[in-house]
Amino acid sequence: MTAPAVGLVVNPVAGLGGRVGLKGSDGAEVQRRARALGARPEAVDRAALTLRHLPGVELLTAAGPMGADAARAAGRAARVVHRPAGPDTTAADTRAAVRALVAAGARLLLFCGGDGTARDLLDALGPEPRLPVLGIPAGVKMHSAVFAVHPRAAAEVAAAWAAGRGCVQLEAAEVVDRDEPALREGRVGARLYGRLTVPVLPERVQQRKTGSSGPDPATPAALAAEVAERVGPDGLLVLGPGSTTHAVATALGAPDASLTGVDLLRLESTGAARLLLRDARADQLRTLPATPWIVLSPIGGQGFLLGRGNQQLTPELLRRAGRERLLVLATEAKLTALAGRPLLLDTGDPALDDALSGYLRVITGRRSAAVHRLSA
């Protein structure tokens, strides 16, 4: 039986905004900022993890560092259909990579990217494609239905599809995008573009954001409590994004903080907190007096705790603070919402998440938790 053909391409500026707080990695000048601020680019490193868990296929791709250097660093033999026009490469290649990955026979396409990339696979099949797609997640922005939860779940979903397997469905899946200059400016929206099909096994695939209706008036002022309460006078407290975590900031006093950024936060012995930093750099992380507290709340409807929108929690920095001073915030109504899915992890580091996994208690209010499963 003939290996079936999956088709790569691999966004290779995808995520380069992340560590460094520019929230998005969209346009030659965010690009340009996020490089001199220090970024390194990591989607051919994500897309190499996923080709070394994806054994039985035929693999094309594009050239150099859109598809053929993730083949290479994770020892895979790769058919190159399409090469750049020059090295740095645009929305533009991508699509042609498509179209050519397309035109070359593959029966699955997997695409290395965050949300700008799944626009741009939609443009390359057109108004209603039906070839199936993954994407193997690498953005700053993936708030559509279309990712993998984590790379090594890209290639499991990949091969049960390539092997046949029943558990397999194919299911239309929505495209969405945020406004990146004005998620800088703190202010949130989202466009649907349209939809891709996509192969789906249960808990492999992520589910679309979902907005929220805001927490209970007197949430945000029990969670602030308890976050005191366990950080105690002095504590640093870093921050993640998100509704949640910006009314627990307001509430503790630092209503500047950031809604769609990191921020670092000290409490002070009155128990309120003074802001630091506001849209943290994960090198201004890293360098820290004292270890932090670390406080989340995962986003609504998806689940994810790491590795969406906060990538400059670094490895390094999850590591120094350790499980013990992680603190996960959510209301039992977004508990609840997820329908026993877990809090989905994807720090960059695949042993690391393999740590984090198993189960935490999550603050649900003033001396309240639920206990809830962490997994990769």
Given for the second form:
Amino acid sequence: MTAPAVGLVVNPVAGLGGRVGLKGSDGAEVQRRARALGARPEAVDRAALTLRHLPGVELLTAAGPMGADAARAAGRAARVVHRPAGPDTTAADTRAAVRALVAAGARLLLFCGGDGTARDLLDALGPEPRLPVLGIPAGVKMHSAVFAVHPRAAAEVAAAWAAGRGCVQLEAAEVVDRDEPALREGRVGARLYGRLTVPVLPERVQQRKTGSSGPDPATPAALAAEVAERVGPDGLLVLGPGSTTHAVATALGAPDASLTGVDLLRLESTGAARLLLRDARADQLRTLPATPWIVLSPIGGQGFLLGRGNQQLTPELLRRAGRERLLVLATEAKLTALAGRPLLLDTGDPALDDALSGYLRVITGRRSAAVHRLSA
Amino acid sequence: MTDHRTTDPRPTHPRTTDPRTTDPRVAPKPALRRFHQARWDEKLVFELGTPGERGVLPPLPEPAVTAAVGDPADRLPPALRRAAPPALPELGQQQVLRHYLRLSQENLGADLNVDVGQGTCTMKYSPKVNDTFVRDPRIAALHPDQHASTVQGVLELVHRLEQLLKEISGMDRVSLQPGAGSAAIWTNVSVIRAYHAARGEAGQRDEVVTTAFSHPSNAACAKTAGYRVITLPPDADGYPDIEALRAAVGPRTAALLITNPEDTGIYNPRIAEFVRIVHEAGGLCAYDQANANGILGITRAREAGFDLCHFNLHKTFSTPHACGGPAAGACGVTAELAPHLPGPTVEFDGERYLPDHDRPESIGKIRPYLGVVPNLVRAYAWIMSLGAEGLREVAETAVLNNNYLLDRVRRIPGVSVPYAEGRPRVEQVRYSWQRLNEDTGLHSEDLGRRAADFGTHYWTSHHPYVVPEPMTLEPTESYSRADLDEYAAILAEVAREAYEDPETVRTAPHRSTVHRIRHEPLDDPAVWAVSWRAYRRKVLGERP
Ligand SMILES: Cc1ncc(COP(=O)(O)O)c(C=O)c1O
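I've shown you the form predicted on its own. Could you give me the structure of the form predicted together with the partner chain?
Then the entire complex follows, led off by the chain already shown.
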């Protein structure tokens, strides 16, 4: 019996807004602005990374940047079953490609994109579809539970599924996207759009982000004091997104730091922080006068530390700071909720992901840390 | 086999006279014990009484005495005299007795319920006969400042108890001064600090490693002593992650503070390797054996390579917990660390027992004098009544009881036993009601509150909950099989109600004293009130 065919559809502009701090890539206007800010599409490369680790499957795909380019880059043969109408692809192209792949007999759909792309799949396949689909993560934030934790992990899951290995389970997984009204009220929330059927290998497919009720009120001051002590006066801080880091910025005296963006701060000799750049883009963080400290908090429930909603932190910047200047903040409750799962890395540079992997001290409070595993 | 129902010689009441079987308005007697607790609308003792009311009126000194010595208060140094009398409650004896009797009726103490739900606390029977020793005037009437020559008996007892605990732990010296388990951990952390300071490494070694399932007093004491605390997560089997330990230790490591078996009841078989890793980094290892009930006479801290350990005498060794104290802790250390122990120690020169105050490297006092002597008397009596074989039998019975209860409880729908699946546990088990929570939306705390309606209770776990919807049970050797069956039946009934009548559980307790307590006043320093004065200031809003 031959292995069932795998379909691949790539949203070439997925993740375009990430490195330039736009927090999403939906819509032609945002994409135009992203390109104007120097953004370069990376989704095709990420799909190619998956395919390189996925030999020996029959591959169906769409033409050009919607799949064939990735197959060529990975040196994989693929049968093109759909051609987009023009060079600038849209959500309609994704939906059309999905229908064509299903019609051509794909038994597993790999899609490379973000939460918006996952919603396009729902639209094309109808509510609660039975056909297994798996996301190759290439969007900006990716709150849904339909993505592999890393492009390489997508290959692992797809190969196990194609080989019919019993350890792969099909599960109904939630498609969620950022809740814009909640965001405007200063809460990081997500809205549920539907469910897709996803093949799951333990720890290889990401969980959905859980809404946060905000950090425990006692902790931001404690976390801020720890950060201030480590960084010392005149230290530069690159603060990742999320309510924990935002609360820490507030406790450090910079309440106007962004909730969902990456900010640059300097710690004054008084111990207070001054906001130098709000919502910084990757290119603005390229030429810092000193090596910065990177302050991050993992995404609740999901455990992502790098590569979800903080692509502004480029591999180049992260290499410069190194593991020693990576300050990860999380309450004990947040770590506990991961139920033993690692903190996840998907920086876009697999070698860097490997270099950052391993046990790291996560700051949980004043004079407190917990050792936790980081993994790609 | 005889059927006791036909051979029981006791007269039976004619069934027809039992209203429960004849009167359709009266529900039939349930299989489980019925219970209804007293609920007194009782004020705080400070709010009772009237000014001038007294319980005891001591007679005034005879005029001749006053004439001879003057006002005895004048003999007190001014610094020890109060400017104003203390604001104590003013009540008669009967009013005080009634007040405390009422409060006692609102309690579910260890002597009243099948107290196996207080996991990690080792609630065992405190033999009442040991209290008669404590109340004996030969103990009760002693003053700690008496000359050693007049208190040889109690000094001998303390000295002997130390020898027994040395044998039980394998350590070289044991201090009996701490007044509780946390005080014992504090003692050990202080000894660790003194050891590194003596070697000139106090500044360098500023980190203490502990584990997620070790008792939180370990982290708390280390922090109080100024250390940074690094917590190791459990691995997939529930053991502390040894790779995480390797990543955590280094030249800054002062010590590892660890419990084993941990709160999960799982014994870490690689404990000696943990100790070796920390020793290689130059750190010390302290074994929290507050609860050693499952391993008495079976394993010792010494053989696992530890430098320090401690026992809670109010757990393993049967003395009362005394609601947070004073209880009693015992710290065991190696000869190398012994000079740092608190003093006085009790030494024996072959003839006499003497308190030794001359301890220049000691960390100082943890409690005044010799410690909580009444509890030392109880623990000594308990150990002597059992002997070495008896202690081992305690552990074996406790483990047997625990695994019997485990077998009962794991059959209850909605319960699971996370980690090390299918393996027996040592002396306690941390269960999870996660499945029941997913099915019914009810939480472990709801079920615990409903258990109070059946005259018992259980404890969930320390925060944050590593095991979701936790329940920690520890049946010590004290409980009979009938007790354990009754307890399991109560849990099964509460779980059945959770599925069939969730509202009853959600709104529980219905027949107990306290309905629901808010957690914030317990957790928030801005509002908690641990004294009457604090209560007046923070709750009543009075300005002192
Ligand atoms: C393992 C362990 N260590 C330490 C302690 C603290 O003892 P105490 O409550 O006497 O301070 C406890 C008590 O709960 C315990 O179970």
